[in-house]
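Consider the single chain below, provided in structure tokens and representing the form predicted alone.
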Amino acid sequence: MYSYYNDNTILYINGEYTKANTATTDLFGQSLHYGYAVFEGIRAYKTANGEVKIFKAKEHFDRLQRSCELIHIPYKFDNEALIAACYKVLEMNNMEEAYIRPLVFCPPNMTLKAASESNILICAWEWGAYLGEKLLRVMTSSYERPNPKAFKIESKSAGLYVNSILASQEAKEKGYDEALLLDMNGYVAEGPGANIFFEKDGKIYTPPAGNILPGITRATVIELCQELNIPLEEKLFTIAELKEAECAFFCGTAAEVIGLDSLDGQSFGKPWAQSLGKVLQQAYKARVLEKSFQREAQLA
């Protein structure tokens, strides 16, 4: 089992820095019993000039705040102070490249009423690309993303990830690397923890917001397409349409950008090394490391 902390690990809780192995929480908390919590996944990188930078820290904490507001968890924290706390946690743990996890959780309450108070935790650990470096064998999940009328889908809420666990576990039990979930109408939605893109005829496609968690990495990929003059369209599409794609890839903070080898055992037509997905994977890595990137050099 992966160890996320040791005897020396320091984390941040409600304005204080404390050792992870002495930190405690209340066993009657609403978050523990009902999954009523919100979190973010953020990455820090050692950039090309040797400086440690947290990628899109403001965007992540803005989303953390918005997620809380959507599900009625009080958010009385100052985001600039929280970003500073992230850098302090990295410094105190001697980390240069790390995955950072802010979590807003609620105090004891066994009712189903909205919380009147909240707490915040920030921890970090060293974590490689969540889905690995190899192209993924993906299956269409029997699980669907929840109906947006039943939940605030755009909120990065802890309880929603039970759906992701079920889908991901089902895929692994059937010998695949990861799952792909549909929405309630049968259109492609996203992976358990990543957004999906595909390439066809020189153009990139991705599902629109509405039935997905529109990720910050997803937004970055869209920005890169604009900068690199790669045509992109947000549209609804089916599994059948996706299987006709030349290539496909997942993206997310934990996964970064990772290509798909196949979907339900059917391979994609274009070699990953020759795809726009590969170009975007390299452009994304250059962006987070603050290195220059020229698309022409990648296609030479």
Ligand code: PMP
Second form
Amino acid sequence: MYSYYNDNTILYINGEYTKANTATTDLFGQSLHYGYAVFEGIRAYKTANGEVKIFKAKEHFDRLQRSCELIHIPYKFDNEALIAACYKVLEMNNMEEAYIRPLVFCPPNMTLKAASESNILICAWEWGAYLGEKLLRVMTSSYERPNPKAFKIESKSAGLYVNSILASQEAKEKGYDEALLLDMNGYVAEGPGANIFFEKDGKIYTPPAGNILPGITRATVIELCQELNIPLEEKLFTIAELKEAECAFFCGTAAEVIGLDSLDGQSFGKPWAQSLGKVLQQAYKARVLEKSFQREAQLA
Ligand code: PMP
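Counterpart to the form predicted alone, namely the form predicted together with the ligand:
Full complex below, order starting with the chain above.
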């Protein structure tokens, strides 16, 4: 079992810095019982000039706030102060490259009423690429992503992640590395913790917002396509269309950009090394490390 903290780990909770192994929470909390909580996943990198920088910190905390608002969890925090707290947590734990996890959770309440108060925790741990570095063997999940008419799916809410756990678990049980889930209309939606892209005839495609969590990494990949003059279209597509792709990749804060080896045992049209996916993977790495990136140099 991976150890997320040790005797010296410090975390931030409601304005205080405290030891992880003595911090406590109430077992009657509404979040623990009903999954009524919201979280973020953020990465800090040691950039090319040696500084520790949290990638898109503002975007992540803005989403944390919006996620809370969407499901009526009070958010009385100041995002600039929370970003400063993230840097302090990194410093107090002597961390440079780390994964940062803010979690907004609610006090004891066994009713199904919206919370009137909330708490904030920020912890961090060292985490390599979440889905590993190797190309992924992916299966089409038998689970669908939650129906947007049943939930605020753009809220990164804790309870939603039971769906992700079920899909990932099913994929692993069947000998795959990861799952790919469809939306309620049968179109490709996303992975359990990452967005999906594919390449076909020199163009990149990804599902539009609506039935997915529109990721911050996804937005970065879209920006990179614009900067690198790679045509990109957001559109709905089916598994059959995806299977005709030349390459496909997942992207997310924890996973970064990671290529797919195959989908349901069928490989893609191009070797990963020659794909636009690989160009975008390298461009993403350069972006988070604040290094310059030239597409021509990569293709040469
Ligand atoms: N979809 C889901 C379901 C996720 O859990 C994540 C990870 N937060 C993503 C997409 C990617 O989002 P981001 O790039 O903001 O990490």
